[in-house]
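Here you get one chain, nothing else, as structure tokens; it is the form predicted on its own.
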Amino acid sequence: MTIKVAVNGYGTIGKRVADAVSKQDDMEIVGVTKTRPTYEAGMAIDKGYDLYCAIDENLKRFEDTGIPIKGTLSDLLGKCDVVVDCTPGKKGAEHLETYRKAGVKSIFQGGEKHGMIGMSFNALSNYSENLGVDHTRVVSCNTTGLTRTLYPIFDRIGIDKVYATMVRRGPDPNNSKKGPVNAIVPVLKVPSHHGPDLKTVIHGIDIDTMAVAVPTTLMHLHSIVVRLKRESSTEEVLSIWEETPRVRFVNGGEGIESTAQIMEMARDLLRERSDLNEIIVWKDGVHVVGDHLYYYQAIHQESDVVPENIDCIRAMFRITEDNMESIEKTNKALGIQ
């Protein structure tokens, strides 16, 4: 069985992940959109996927440009069984209706809120929930990472709380119109919105999150406090994360002190656009103090959700039941640890 699968919104993630489909011998990419006759939508061509106009009325700039086109996002619909939406934050729930009439089923991303789409997804945490579901989004990269690391303690020792506050970066690296330039920026909400979403993907854990905003464009940095339902060690503790998938270690005594030496790692290692798909954790960093859990972990908010998207492709339409080989074979796939 081969899924069909389109992209809408071939940006930063939308282009991870038509990449990633690619790379499967069970999916294929039939169409990604652009909205706008950008560089990207060049790029996709040069790739050899099919490129749809996302919105109508910007059929005309396309054609005055002379980048070819295959039709429209309603186009594109017709050819494919799930649409991975890409699309800005708080934009992608406005076309569950539009899917819905289509007929196909579709994922979106974590700018979405859980209620306008009804079910979250992480591979490692809630695959079977998603099991022959028709739409659902794949939780925040913030979210990605935490569900990554606190999911296999909450399984193996069991948490009591969760303290975390997310030093979050300014803007992706391709941005240059957004801050913050020269200040830290407090989220006065709390707890801040990673907290919530966790729980739509790890049910029954109590955290409760904080964040701040900070002028780099690199990676997102957790500090992170646990109180488990046990006494344990760190030794445990690294045993756990040592078994469990897309978490790497990494250690400040071999000079990655930083999130500058992880994306230079990441560079080191040939990584396609340097990204890191696993969460980082810092193994000299982890402590263990009777009944709690003290780490650091780095995320890469580029990367790290999109195999969740190849593997909630699997699950949507049961191609295997099993997250744990849907997880090895996407790894697999992508060169991921």
The other form holds:
Amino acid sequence: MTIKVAVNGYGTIGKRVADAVSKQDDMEIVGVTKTRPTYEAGMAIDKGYDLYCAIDENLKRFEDTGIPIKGTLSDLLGKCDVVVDCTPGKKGAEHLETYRKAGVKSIFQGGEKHGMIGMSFNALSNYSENLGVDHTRVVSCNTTGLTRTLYPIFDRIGIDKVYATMVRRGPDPNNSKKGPVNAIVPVLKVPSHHGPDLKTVIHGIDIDTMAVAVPTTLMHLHSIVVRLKRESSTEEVLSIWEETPRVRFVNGGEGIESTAQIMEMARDLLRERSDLNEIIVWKDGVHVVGDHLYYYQAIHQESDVVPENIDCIRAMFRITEDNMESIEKTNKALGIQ
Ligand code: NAD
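Moving from the form predicted on its own to the form predicted in complex with nicotinamide-adenine-dinucleotide (NAD):
Every chain and every other molecule in the complex is listed next, the one we just looked at coming first.
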């Protein structure tokens, strides 16, 4: 069975999801949408994707530029089993009804609210809840990062309470319109939305989060304190994460002291687009003192959710009911840990 996948919104996340789907042997891309005939529309065609116009009124603009266009979003929905909605945050909600009417399954991204459909996804923590569902949402890059490292600790040691601060990048690297450029901007609402969002995929976890935006585009950084259910050791925590997929260690002592060197590592690994789909934990920054765990992690916001979208498709179509089987298959196809 080959699942036919459409991507609505071929931007930062959409183009990465399309490429990741193309690398799997149980799903294929049947088309992607662009709102306007930009250079990315041309690049989608160069990659061999069928291009559709996301907004009916803009069809003529594509035709005028000579970019070969296969039709509109509704034409594409007639050809797919599932649409991965990668449109900007809060836009996706406007499309839910369209997907329902077209009778296709849909996956939304972290910019949409959980309440829109009442279902969210992370491959490690709640794959089984998403088996066979028609509509769901892959949680945001920050929530995915929190889930990857906290869920195995929650499961194996037990967690009383988490306090976490998200040090957030300003915009993505390709965005020249947003800041901050020379400021540190605290999110004054406490908890920030990340804590409540984590509870949609790890049921029963007690977490409070705060957030600040800083003038960088590379990655997010999390500073996390966990009160464990029992005393533990740094070695025990490290051995749990050693076995956790999509978590990768780096060492400050070996020269990886900041997100700048992490991104250099991604380039040195010759990762496509310099993406790092894994969550990066500083091994020498992990400390357990009695029943308290302290650590830092870095999140490559443009790519950590991409393998989650692949596993989400497998769960929705029950290609496998075993989350670890799907995670392993996706990781192998993408060449990640
Ligand atoms: P983006 O702006 O890079 O890409 C969005 C794409 O959708 C653009 O190509 C845009 O032209 C297109 N678009 C706009 N309106 C549309 C419409 N009505 N119909 C179809 N396409 C439309 O945004 P992004 O960063 O890829 O974010 C997409 C989603 O992923 C959001 O929910 C966001 O919160 C979430 N997300 C983003 C990141 C990140 O760091 N970039 C990380 C995780 C999750």
